[in-house]
Amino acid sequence: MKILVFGSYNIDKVYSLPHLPDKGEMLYCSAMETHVGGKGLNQALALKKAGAEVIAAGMVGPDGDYLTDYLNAGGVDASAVGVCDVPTGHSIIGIDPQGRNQMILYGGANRAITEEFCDDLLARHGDADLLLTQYETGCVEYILKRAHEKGVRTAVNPSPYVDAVKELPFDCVDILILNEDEARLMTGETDEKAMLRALYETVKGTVILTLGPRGSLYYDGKETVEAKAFSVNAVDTTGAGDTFTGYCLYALLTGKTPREALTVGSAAAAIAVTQKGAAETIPDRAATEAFLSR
């Protein structure tokens, strides 16, 4: 199973904070921690740790081996990240107490990616099995028709929300994963399952849905399902979404139900909350299904 993860690899800068700030606050933080990030890494490290062979596909500057050491380190083929002369994104994360967090993205390489870059990308990896990407890049209209084009299947984290979203080739999408804020920005909607039915009409696909300590939904225009979310100590959601992307698709691509599915993907970001940190907490693969065996 050979997934192209075309995403962001970001530094992330976590400062710790008594409460989220309000409009025109400051706040003194009492620490700060330096931890290697991006939706592209963070999926990248969750699919491998879930079982797949990963590529990983984006741009990082001068200062980012830190970022592509760290994927190799992981099991996961960093070769198509290429390096520019712009500094590598980064963001600046503050966290409350509750594990609820607050971030400033700055997207650097990431949105220096090329049409070019793209088209030599797919030139070499067009046999994947899936191309999965977000929003946090540049390129990411061009490189979902391309892929179309060649026959690759998709899958779209629309995460950083913008309203650009909206005009994404959904016809060239075979799987949209995005969270309820996402899904009622998307859609306009406030029900759960109506967002579901606009998502779908959309996309034609598989509408995956999550809904945090509620759980998460699948929706392909036959079938609903739900399932619920695990009850842990949250410390840091950080990351929480692209640890439950990953093993969620793996486990679809691999044959498990959709329940199973959302349940392992479930599984997966409740392990990853009860940790500060993004990529540095996603568990591997022996620990979610210990985890699920209790």
Ligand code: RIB
The other form holds:
Amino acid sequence: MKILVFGSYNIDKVYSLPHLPDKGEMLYCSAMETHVGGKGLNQALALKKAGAEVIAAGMVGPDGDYLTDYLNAGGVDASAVGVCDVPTGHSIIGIDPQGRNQMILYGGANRAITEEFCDDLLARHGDADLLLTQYETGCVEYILKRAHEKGVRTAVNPSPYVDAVKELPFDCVDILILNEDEARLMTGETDEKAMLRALYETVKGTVILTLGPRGSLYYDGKETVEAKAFSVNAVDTTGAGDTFTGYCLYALLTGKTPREALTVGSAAAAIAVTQKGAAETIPDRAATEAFLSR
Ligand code: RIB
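Mind giving me the form predicted together with the ligand, seeing as the form predicted on its own was just shown?
In what comes next, the whole complex appears, and the chain from above leads the way.
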């Protein structure tokens, strides 16, 4: 199972705050940590830890070596991550005592991807079983169209959500995986089942909707499946969605039932939120299976 992750590679600066800041408020933080991150990097590692062969593709700047080293050390093939002269993307993340976050993103090198880069990537890796992407890089629309033309299945996590997401070529998307805030903005619906159906009408494929501590939903036009989340003490929810995405997708692609896929995704995400950081907190498969058999 070869998965091509076309995504973002960021340096995460994480600040522990007494609460998330109000407009105009200045806050002291009690701690500052630097972590590896980016939705592409996190999802690539989650897929790898779940069991997939993963090719990570995207762009970093001259200061991004340690992100590609981290991917390679984790068993992800990072040879399709290019280097350009724009600084590596970074995120400034504030975390409150409940583990909730607020984020400022600097796209940097992630936004410097060109159509030529995408063409070359698909010429080399057009045999992938799936292309997974998010909305933190340039050329998302382009890569989806080209991958679809080549017969590569595609999955999109439209995060972070901005209005331009609505213009994506959803006829080229097989699997849509997103959280309830993104789904509400995309559909204008507030009821979860209504969101699910509206999203299905958009992609005419598989829709997976995460609801934070309330669980997750799956709909493929025939079957609706609901799964509960696991109750844990969250310290940092950054990357929880990425962990869920990697584990859930790999399970679905390897023939697990939708319920099994939602459940393993939720278990991996539940472990991840109990520690600070994003990529470093993604559990391996053994830890996830042990958690599920408690
Ligand atoms: O989903 C979490 C990630 O979003 C962080 O690692 C941050 O870099 C942003 O990409």
